[in-house]
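Only one chain comes next, encoded as structure tokens, the form predicted alone.
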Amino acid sequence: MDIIVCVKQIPDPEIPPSKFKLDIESKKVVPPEGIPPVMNPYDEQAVELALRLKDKYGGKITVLTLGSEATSSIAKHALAMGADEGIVITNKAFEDSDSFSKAYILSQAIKKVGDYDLVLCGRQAADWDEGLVGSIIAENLGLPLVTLAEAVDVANGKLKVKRVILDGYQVFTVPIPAVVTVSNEVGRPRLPSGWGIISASQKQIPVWSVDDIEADSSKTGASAARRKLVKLFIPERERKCEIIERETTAEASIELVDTLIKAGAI
């Protein structure tokens, strides 16, 4: 079974709050000094699910990531886990792309990869939490889609996908190839082995540009974005305390209700 996994690099979700900074003017997160970015945890679980399928059925796992050449570090992390090939897609024209543009770029890269049986994505990215890219990739490629997968297997030449819902799970059978987004119920991803880390460090990660994937640059970047980020800020939380003192409990209660009404709390 040949599998393509789309992964994303994000700021480490475990960084201390004191290290989290924003550039209000550019509306971007400032990379914390001394703390390298990591693979999106949901994408790491997608890699884990791909490895389980490879362990059972064989095949090849190709990891695609969109970003700068520095993003090769997370591609190498996937290789250290057991993936076979990692590819970075980067170009100036891709900067400030929204979810629709990113899905278009990844779709073009998937077409270039060629033969595949399954495309896996994390259910969402842990930085923006939009959860759109996997679904849009499926639409772009005209493939069946199952979201929030807990497990995937093969039965009678089709994919059998167990999907998480609020009060249990659903089981779908879909034809191959298909797109599946992976939920955290898959479980903890495996740690890279020592040999895996050494082997991954020695591999060259191919870098594809807009020309390599035959992408239309007019469909990428800020000019093609379907939504506009108006403001990015850290919310300020203000606390006020007012002590109500009256001669009786009844009078204090009436005053408390009036105060809450004026404050819009009730």
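Only residues modelled in both forms are compared. Heads up, when I say rigid core I mean the largest set of C-alphas that superpose within 1.5 Å between the two forms. Just so you know, these numbers come straight off a predicted model, no measurement behind them. Positions refer to the first chain, counted from 1. First, how it differs from the form predicted together with its partner chain.
Of the two rigid parts that shift between the two forms, one contains both residue 216 and residue 164. Comparing forms between the two forms, one finds the smaller rigid domain rotated against the larger by 28 degrees.
Displacement of the C-alpha atoms by 2 Å or more across three or more consecutive residues between the two forms, following core superposition, is confined to the single run 238-266.
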The other form holds:
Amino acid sequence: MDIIVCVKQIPDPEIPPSKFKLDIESKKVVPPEGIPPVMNPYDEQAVELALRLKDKYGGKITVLTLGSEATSSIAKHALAMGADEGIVITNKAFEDSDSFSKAYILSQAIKKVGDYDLVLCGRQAADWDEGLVGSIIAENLGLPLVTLAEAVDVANGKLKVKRVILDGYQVFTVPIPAVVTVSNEVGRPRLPSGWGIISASQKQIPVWSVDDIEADSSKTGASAARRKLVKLFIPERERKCEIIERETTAEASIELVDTLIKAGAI
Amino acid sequence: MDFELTEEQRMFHDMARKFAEQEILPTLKENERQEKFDPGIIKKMASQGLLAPHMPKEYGGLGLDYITSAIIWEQLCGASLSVTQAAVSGPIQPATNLLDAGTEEQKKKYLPPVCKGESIMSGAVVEPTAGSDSSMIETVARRSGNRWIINGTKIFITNGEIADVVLFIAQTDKSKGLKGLASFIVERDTPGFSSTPLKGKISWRGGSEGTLRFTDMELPLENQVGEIGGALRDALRGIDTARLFLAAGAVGLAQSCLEASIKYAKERVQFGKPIGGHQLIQEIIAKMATKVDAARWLTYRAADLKSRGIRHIKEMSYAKYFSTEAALWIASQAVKIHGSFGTIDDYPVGHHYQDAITATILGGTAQMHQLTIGQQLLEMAAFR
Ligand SMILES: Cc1cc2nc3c(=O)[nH]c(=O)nc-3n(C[C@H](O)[C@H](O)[C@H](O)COP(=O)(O)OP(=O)(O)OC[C@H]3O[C@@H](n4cnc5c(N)ncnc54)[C@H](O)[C@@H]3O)c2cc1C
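Shown: the form predicted alone; wanted: the form predicted together with its partner chain:
What follows is the whole complex; the chain from before opens it.
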């Protein structure tokens, strides 16, 4: 089974809050100094799911990442985990694209890759948590979509997708090819192996630009964005501690519940 | 000169660190309490490609240079130096020794299973009366027809209790002193071979050592490794790699102590502010960080010389001596910064503190390395 996985590079979500800085003017997150960005954890789980399918059915895994050439380290991480090919898509015209444009660019790249049975994306990117790109890719390519997958298998020539819901799961069968977004219930992604790292670091990562994927650059970048970010700021949090003292515990409990209701906490 | 890690080194760094967090840390506390080493970690490291980074690919290693290998060892030992040492010591000390001194047949037979984690190998030099001074080795190898008959005892042998195969040194002719020493290889099921585990340790409790006894143990002639008289020189080649491992491991241990101390010093509030805000604590942190950095670059420099095949006796001694002594000081300061909490095994610093003292002893004591450096600089030996 041939699989395309879309992966994104994000600032390391494990950084201490003190290192998280914003540039209010440009409305951007300032990359923390000395802490390299990482692959979005949900995307890493998408790679893991792809590898499980490859372990079972064979085939080829192609990883697509949209960003700068520096993003090739993310593609290499996926190769070291066991993916077969990594491609970076980058161009000035793609900078500051919104989710809609990003999905457009990725859809064009997927068309260029050509043969595939399945496109996997993480359920959302852990930086902005929008969770739009996978769904829009499916729309652009006219393919069936299942979101929040925990497992994918093949049965009778179709994909069988286990989808996470609150307190349980659903099982869908969808024709091949399809787009599936992957949830964290997939479990811990495998670590790259030593042999994987050696072979990945020797590989060249091809870089695709506007022309390579026949993209219309008027549909990308800040000018094509369908919505504008108005303000970006770290909210100031005020902490207040109120101690409720009453004659009896029962009275104090009632007062506590009333206070919480008034504060909208329960 | 370039002080940046390559992309490949960065990937190994990150992978080894995550592996250590996922596979070593979760069981460390319980295993140390029980003085237990779980050999399962050897297979896990092997399947991850972490067991024998420095060994050639044809014998089951990754064929990496020594800086990259040191980066891997540093990260693994950031979780536990003793557990990592027990896991990787076969491919490090006896295997590099065999790689240099063994016949092609011996290498093909023993090295791939050791590098793939299918067989555990020990290297046995030290005896009750022969520690730093190998001329005192009393294990005797007596030639009888087409056999060697071996009698003797080896102590403090890493994995001595669980090894499948042991590369050891014995005396073939006492009158020849060091020139009479020869190396041999023995498999556990050989009659006359027995072992007992070492228990009651106050340090290195996650590791694994044992005592070996050879009683009228018969070996075929082809089990001799290298030439008679060359055993110590051959063993020192393996020990050189073990020294690099210990230097790198001490850096990992020290880095972990530094990170834990910085974190704790920011969180723990006394006298109205985080303790890190007190100047005396900042002095300790500054000294720790400077020593970690110095130890790391001494280690990488020795590793670089070793990779390039340049003579590096003095530089390896600088690295092993300085890194392990710095790690011991840093670990002790880290415990103090943690106060009483540092003395219980819920925090990483307590584990490291226990291990750090032993790191200064095996692979050559601090004094042996000082004497080696002195000998190199003064062109005079002061060992005896
Ligand atoms: C965890 C662990 C694992 C080990 N694994 C192995 C293994 O796999 N194989 C193996 O063969 N051995 C192993 N050893 C043994 C180790 O190599 C020896 O303990 C070490 O070489 C020191 O020898 P010793 O303990 O006999 O100390 P000694 O040599 O008796 O030294 C005692 C003290 O005297 C000092 N000293 C000795 N001579 C001089 C001198 N000339 N001038 C100044 N000071 C001197 C030393 O520096 C030391 O402080 C291991 C030890 C440990 C603790």
